[in-house]
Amino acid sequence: MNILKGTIVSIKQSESLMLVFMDVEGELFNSLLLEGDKNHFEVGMNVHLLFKETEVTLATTSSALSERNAFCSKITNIENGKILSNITLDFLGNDINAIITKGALHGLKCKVGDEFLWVVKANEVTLQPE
């Protein structure tokens, strides 16, 4: 599980949905939540952002995406299994892990030290009060 610390800077609400914006060391993250969520969130609250390794997508740094949670980071480690690879990226001193297929790893020509774009959809980011 990937875990980052952030602070809620804005909340937009529409019917049963909440779009929460968090500052993580100067980078803006989004989380799309159901309003009926039992946790109460407010601007200024410190939270942990949690998202699974399988929800992190990699792309080349020149890729154009619609996702707002897209950040460039260097690959610090690659662990290969028979089918899947676990890629570790350095995001502001935090390890972000992405699990992708070995075929995707070879297709992207990922190597330790390369800079890649990593992406996580807003609806895959869960918030937890600190």
Second form
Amino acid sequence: MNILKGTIVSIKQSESLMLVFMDVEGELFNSLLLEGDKNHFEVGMNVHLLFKETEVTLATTSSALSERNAFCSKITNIENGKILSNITLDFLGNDINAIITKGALHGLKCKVGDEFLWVVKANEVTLQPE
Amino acid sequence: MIHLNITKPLHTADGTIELSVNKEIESGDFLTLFGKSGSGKTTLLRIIAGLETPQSGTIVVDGVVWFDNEKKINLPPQKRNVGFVFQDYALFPNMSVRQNLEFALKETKESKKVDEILELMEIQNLSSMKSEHLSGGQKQRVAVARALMTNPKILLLDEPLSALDGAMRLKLQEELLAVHQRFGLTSVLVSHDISEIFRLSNRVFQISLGAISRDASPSELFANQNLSGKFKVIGDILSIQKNDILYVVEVLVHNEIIKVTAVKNDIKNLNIGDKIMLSSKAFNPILSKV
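Could you give the coordinates for the form predicted in complex with the partner chain, as opposed to the form predicted alone above?
Below is the whole assembly, all chains and molecules, this chain first.
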């Protein structure tokens, strides 16, 4: 599980759908939530952002994306399995792990030291109050 | 609404402690009392039923005073409108099921009521059997039926299912929940089984050394983490297998096995047999009609 610490800076709501914006190390993150009336999130609250490695994808730094949770980071490690690869990136001092297929890794020609965009969809980010 | 404000000294293996509770239980709540043995759970249940007398305080149920130490009010159990189900069933072994139920009636000759409850609990076919010849699950069903004979508003359940095996337990949990809803009861359960607590109750009092240390919903209390997940279930880890660079964790939820992938770091503190919460956001599950 990838875990980052952030602070809620704004919340947009449409009935029970909530888009929560967080400041993480000076970068803006989005999390899309479906909440009941008893939601427990508010501006100023410190939260953990949780997302699975298998929900993180990579793109070249010049790619245009619909997803705003896209950040440029340097690859620090690559671990290969038979069909999957785990790529570790350094996001402002935090490890982010992305699990993608080995074929996709070769297609992108990723290697340690390269800069890539890592992307996680807002609806894959779970929030946990600190 | 049950207003409880009572104290009573408890003599436990670790010495004397004071049971001290000041709480309100809402009508319609399915409340669980959870805590270690000797913490006062059963005593609290027996105090509500009138089987034990508090040292001080008051018990007021829907505006009626059941107990008031200063005013010397102490309604006897039969005037308290509660049904009690015990772990050991407490049936008369050599009486038939019907006789056991009739015994609970205040007035005799209410055979219609007996038939109604027998039907409701789906135990008509057992009615002439002696209770000593029944299986554990059947006995507990009869015990629940008997508790319902006096039209209680409050159902007190002292570890009612702990002697039963898994499948029977699940079935009776469903029946208890159905009875609770159908009769609009306020139920108070003593249980150690976290999955049972999740399935049945909407509120939990954690009791330690005679005091209520936490008052929360089961997910707040046991998950101990307010995840913004929408799909949450509690299960037991059956196996953890390495698969490529991932780990596949098999989790038993109710009687189904769910497989979940994890990475090495996720499973660091997980062992086979551990109880875990599975959660997923509202966006992931796919719906398909069966």
